[in-house]
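Shown here is one chain on its own, the form predicted alone, set out as structure tokens.
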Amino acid sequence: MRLSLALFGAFAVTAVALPADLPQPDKLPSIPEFPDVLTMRDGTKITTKKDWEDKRRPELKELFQTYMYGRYPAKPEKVTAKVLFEDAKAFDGKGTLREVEITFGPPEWPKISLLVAVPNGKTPAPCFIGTNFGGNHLLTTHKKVRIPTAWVPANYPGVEKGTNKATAAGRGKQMDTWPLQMAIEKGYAVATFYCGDIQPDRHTVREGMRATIPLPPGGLKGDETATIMWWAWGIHRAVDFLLTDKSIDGKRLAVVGHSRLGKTALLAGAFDDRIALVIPHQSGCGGAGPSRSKNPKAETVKRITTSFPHWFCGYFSSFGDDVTKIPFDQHCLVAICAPRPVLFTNAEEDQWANPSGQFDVLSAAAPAYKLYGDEKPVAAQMPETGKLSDSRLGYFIRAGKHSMTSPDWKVYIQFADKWLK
């Protein structure tokens, strides 16, 4: 079955009245602490929801595109979906599993293979959506689920060393990271795809969606679209499809991601109002963790842009030696999501992701949420280990290390039960 999809709602990128010549990073003023989320670059104070939505929120989107994640790619003129297979008796008969090929450009462009699990008899269902690290086949033993053909990191199950090709040997080897059956038994649908469908996670080869845009004269510019932005854009293409799927409640979509894909989840939520709830898990620096970090054990802007330069645009690496010149911090990205709920989840042993700094980010984003009438959008203090703070700006930290497992999903579902149901 092939469907042509109409694109829904006001989309993320809007024109904004900003100077065409935003300063080079080294010309920006130093701001030692978190910039005030409600103060414009010209010093104007934002006091109303209307001014926030008309002025400051667009300004922040422009700044994040210019100095951190790169330009948001153009909205495709047409998105097409083809159902590759459907099993209505999956998960011991409790759910339907299907895989959908999403096309949004010329035949030679990459395509998304979206794996969708839906509870039977409980539709339209709220849906968790996000990208996975190594392919849909890692999340289920179903033999009809596609194996990625794009480059896959060698550390994932079943990947051939040297060729970086995924194989059937990996089927079902990481089911705990996206526990599909648990979600459908709780009444939730799940939609996920391999991030490499859009953009493989390496910078040494011009491939994926990066290869569809010609290099400008003189080489890359400072605000070129970076990999995390491409991944977020890919999630939005999956949302295009989900809004046409009658088994999915398009008003109750929750974006989820872990680590670098948690950075992606936060950016995807901020840049698309169609997403109702945002859950970046252990996303750290460049995601939910502040650039102006006070945690000596946390990853820094200099370290992340040196190790993973392709995740961010060229300008962001310029701030490695002086993060005080960044004209925003990650609380501003959370604030763009207002008034939608956001949940930060962490682990005690994962100090690299800066759990305490993430709570500071939530607190600093709160003034934007107060413009929408929520006077206490975040807890007064960071909750104790193992206890969910389920305020609109939620927080959870557990014992353990950097990973995403079924117990984490129980927390996601608990938070979604409050805010989506």
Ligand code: GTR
Contents of the next structure:
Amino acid sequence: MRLSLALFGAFAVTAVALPADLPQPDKLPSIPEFPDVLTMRDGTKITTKKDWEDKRRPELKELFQTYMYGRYPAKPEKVTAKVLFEDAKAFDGKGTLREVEITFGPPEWPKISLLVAVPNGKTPAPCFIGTNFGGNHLLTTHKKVRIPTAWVPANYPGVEKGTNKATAAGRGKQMDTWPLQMAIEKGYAVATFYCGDIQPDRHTVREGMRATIPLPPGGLKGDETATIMWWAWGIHRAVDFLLTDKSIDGKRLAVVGHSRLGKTALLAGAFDDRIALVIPHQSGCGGAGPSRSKNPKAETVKRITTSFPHWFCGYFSSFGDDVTKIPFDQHCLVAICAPRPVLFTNAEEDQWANPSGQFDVLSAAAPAYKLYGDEKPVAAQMPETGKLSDSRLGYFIRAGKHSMTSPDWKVYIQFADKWLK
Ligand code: GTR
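Given the form predicted alone above, produce the structure of the same protein in the form predicted in complex with the named molecule.
All chains and molecules follow, beginning with the one already shown.
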């Protein structure tokens, strides 16, 4: 089955030059604390929802594209979906599992293989959507699920030594990271794809969506579309499809992701209002963690832009030695999501992801949510370990380490039950 989903404006990547009124990073003013989310760059204070939506929100989206994640790529002209297989009696007959190939460009462009699990008899179902680290085949033992052919990280189950090539030996080896059966038993659909379908997580090779864009004359200018932005854009292409899938309730989509893919989930939620709920899990620096961090154990902008330069655009690396020049902090990315609920989830031993700094980020986003009439969008203080704070800006921290497993999913579902059902 092939279906054409939508027609958008012609595909072209917006210019990489710095917008005329924005200075080079070193010419920006130093702001030691979080910049006020409701104050424009020119000092104007925002007091109404209308001015927030017409002025400050677009300004913030522009700033994040320019100085951190790179330009948001244009939407594809056409998005096409082809069902690769469907098993209506999966999960002991409780659910339907299918894989859908999503195409959005010329034949030589990357394609997304979207794994979709849907609860039988409970449709249209709310749906979790997000990217995974190593391939859909790791999340189920189902023999028909495709094995990625793109580069995959070496340390994943079933990857042939020294090849970065996924094999069938990995089937079902990470089922607990995306517990499909548990989600469908709770009435939720789940849709996920391998992030490398869009952009493999290495910068040394020009491949994936990056390779579809010609290098501008003179090389990259600093606000080029970076990997986290490409991943977020890929999630939006999956959303294009989900909105046409009758078994999915398109008004109840929750984006979720772990770590670097949690950074991706937050960005995807901020840049797409079709997503109703946003859950960045242990996303840390470059995601839910503040750049102006007070936690000495947390990852810094200097460190992340040195280890993973390709996740962010070139300009973001310039802030490594002075984060006070960043004209926003991550609370502004959360604020862009307002009034949609956002849940930050963490682990005590994962100080690298800065759990306390993330709570500060959530609190500093609250003024934007108050414009929408929620007088108390966030708890007064960080909840105790193991206890979900289910305010519109929710927070949860558990014992343990950096990982995404089924107990974390129970919390996502608890939060989604409150805000999506
Ligand atoms: C770490 C990185 C973090 C986080 C993590 C992950 O090496 O420093 O920012 O993204 O990887 O994605 O697992």
